[in-house]
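Here you get one chain, nothing else, as structure tokens; it is the form predicted alone.
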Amino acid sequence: MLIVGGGLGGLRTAEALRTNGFIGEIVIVGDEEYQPYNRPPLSKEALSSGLSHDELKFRQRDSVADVTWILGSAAEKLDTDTREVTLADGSVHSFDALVIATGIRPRVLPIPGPTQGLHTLRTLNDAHSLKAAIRPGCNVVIIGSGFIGCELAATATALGAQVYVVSLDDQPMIMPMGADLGAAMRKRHEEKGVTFHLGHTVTRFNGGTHIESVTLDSGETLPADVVVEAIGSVPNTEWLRDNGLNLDNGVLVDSNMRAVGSDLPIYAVGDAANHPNRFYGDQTRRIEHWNMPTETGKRAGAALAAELVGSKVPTDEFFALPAFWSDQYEFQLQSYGLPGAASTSKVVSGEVDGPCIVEYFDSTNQICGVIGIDTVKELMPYRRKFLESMQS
């Protein structure tokens, strides 16, 4: 058994395959050097105080202390004929079984000019580079404003930092929140000191070898000693081409996170897997939200481990509860469902300056998902009834 992928999904199939009686040798190989941690508090804590891995490991139960770890090379190329994954040390693993849990990276533009002082956050290495470069007084400019680029924005704003927020969009986070709440969400950061460049893009990073400055398509220039580009990811699937794997959002497979597309046990898990879910109708999606990774993983242990063994396989349709929680300054953000799936939406409890509640609907009119700001007890009847609707 091969787990390619050496984060939170890697390990949660790792584990879900012994919890179904699965006891043969498990290897897990991965790209980085650490094994699984907790990666939310990249863009928080980790960032702030400088947290080790050992605070951000995720505990391991004792089914899986007999796994095999590979760590510190990623898989260059999949060969289904051969069974084999290649990893960029040259090394070759031979597998009967396969599970990608290969993940995402941080999706970069072309953009010209120097490029010391920029920086990606995916890994607790690029946490640790990014907390060096971030000191008051300084300039940081973070190309984006979905979730990460406005944690970002109000990590470096508590560190004493001038921030500047360059995006295409007209709000932050517009895509999962709209426009009403993006526009309330901007205020706050405004009120902090963050400056917003929205409806523009970077076009130019200058300076001789470490970036001084970036220009905007405006043609206005911003001081920079730091750059932050989080505009967004890609899966991390270029390894698994010329074999068959429908590969267009992630690799697409089934209700058991089986692969489609080929008679190998193979199977995808966590956000490189564009998966079916009770909750997204007759869609299949690649979503990544800090739960996906365990269900996913959960639900292809129990497949593979059921196909290996020859049991029954389960049957019934796969279903897991989207949800994702955003900390920024002393705000709280927290939603259940798919809100940017919606199609209106509406403010049910308080206003979107204060705590508030906002629930969104989709094109039939029916509530598709909830977004809560300071009100994370209030949201609760909402998961519960999300989970009832979809048990029903």
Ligand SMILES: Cc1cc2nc3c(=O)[nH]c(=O)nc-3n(C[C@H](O)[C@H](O)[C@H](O)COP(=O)(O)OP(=O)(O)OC[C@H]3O[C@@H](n4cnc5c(N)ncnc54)[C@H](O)[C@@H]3O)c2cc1C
The other form holds:
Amino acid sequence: MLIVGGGLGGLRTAEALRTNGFIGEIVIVGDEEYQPYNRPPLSKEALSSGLSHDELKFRQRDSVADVTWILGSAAEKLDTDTREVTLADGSVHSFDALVIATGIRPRVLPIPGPTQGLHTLRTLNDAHSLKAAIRPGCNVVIIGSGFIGCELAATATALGAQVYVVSLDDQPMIMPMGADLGAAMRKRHEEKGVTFHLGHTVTRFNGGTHIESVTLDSGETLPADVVVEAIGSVPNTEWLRDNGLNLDNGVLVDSNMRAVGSDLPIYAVGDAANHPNRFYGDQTRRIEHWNMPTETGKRAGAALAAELVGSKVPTDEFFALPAFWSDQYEFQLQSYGLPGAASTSKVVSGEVDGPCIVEYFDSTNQICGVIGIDTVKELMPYRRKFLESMQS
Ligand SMILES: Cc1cc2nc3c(=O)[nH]c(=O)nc-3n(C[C@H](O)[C@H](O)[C@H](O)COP(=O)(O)OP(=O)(O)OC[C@H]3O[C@@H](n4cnc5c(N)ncnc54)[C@H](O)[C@@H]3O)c2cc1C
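Form predicted together with this ligand, following the form predicted alone:
Full complex below, order starting with the chain above.
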């Protein structure tokens, strides 16, 4: 059993394989030098306080204590004819079954100019180099106003930086939250000193070898000691090309996370898996939420173990509630479902500029998500109601 990708999805799949009775060898290949660790703190407390891998790593369960780890080398090529994966270090690994758990990487823009001072944030090493760069009083330009951009804005502000957020969107986090809640979140950031340049992008980095300022498409120039690109993601699937898999948006899989387009037992999980789910209706989606590597990993592990031992593979629909949280300053936001797919929304408790709960509805007026800000307990009945509406 070969699992490629040493993150949460790879780990949870290995655990589920064991739970479901697979006793064969499991090898996990990862391009980072670390065993799986928790990524959400990287834009939050790991950035502000500099947490180590020891503090972030997932607890190793006894069931996977015998896994063989090959770390620090990326998979470069899959060959389904020979059932082999070749790594960057030249080693070749054969497999009976393969799990793709390679996640995503940050998208970057082709902006001309110097690159020293330019960062992205996905890995622990990224967080360490960003932490070393952000000094009190320095100017930090964040390109992108999604969740990661906004969490970074909050953390860099708390570290004493002057933060500018540049984004093509009309409001921060508009895609997952809608314009009203986005505008309210913008106000909360502005009150902490963040400056937004919405409806704009960066066209040039200026300076010698190190970035000193950025030029916007409006012609305006912003001072910049540190620039972070947080403009979305690209699935890590290039190594899978030319094997008949559908790689249009991650790896297309069925309800058991089994890859479409190959007869071999090839599965995909986590951020890289473009999967069906009752919550998505007729569509398949890649969902970059922390709970999805666990949900898809559990499902893939159960189905793959059954396929390998010849027992009954699950046939029920995949039904896993997408769940997300975000911490910015002292605010805690929680989201369930797919608020980003909504046509309308309604504040059902509180006000958007304080603790509140917002329900989201699709074009048929069906509830498709709920978001709460600073309402951890109060949100639970709304979450339950939403889940029940999906079950009926
Ligand atoms: C800064 C940050 C903050 C986040 N905050 C939140 C949050 O608040 N709430 C929330 O719900 N979610 C959050 N997330 C998202 C969540 O962490 C991800 O959804 C989750 O980590 C995805 O797990 P995964 O196993 O699919 O991918 P990953 O965790 O990315 O693991 C994939 C692993 O595979 C490796 N890899 C890639 N290509 C190859 C290759 N060719 N060969 C070998 N290895 C390879 C990668 O380097 C990585 O180690 C955050 C993510 C980040 C980066």
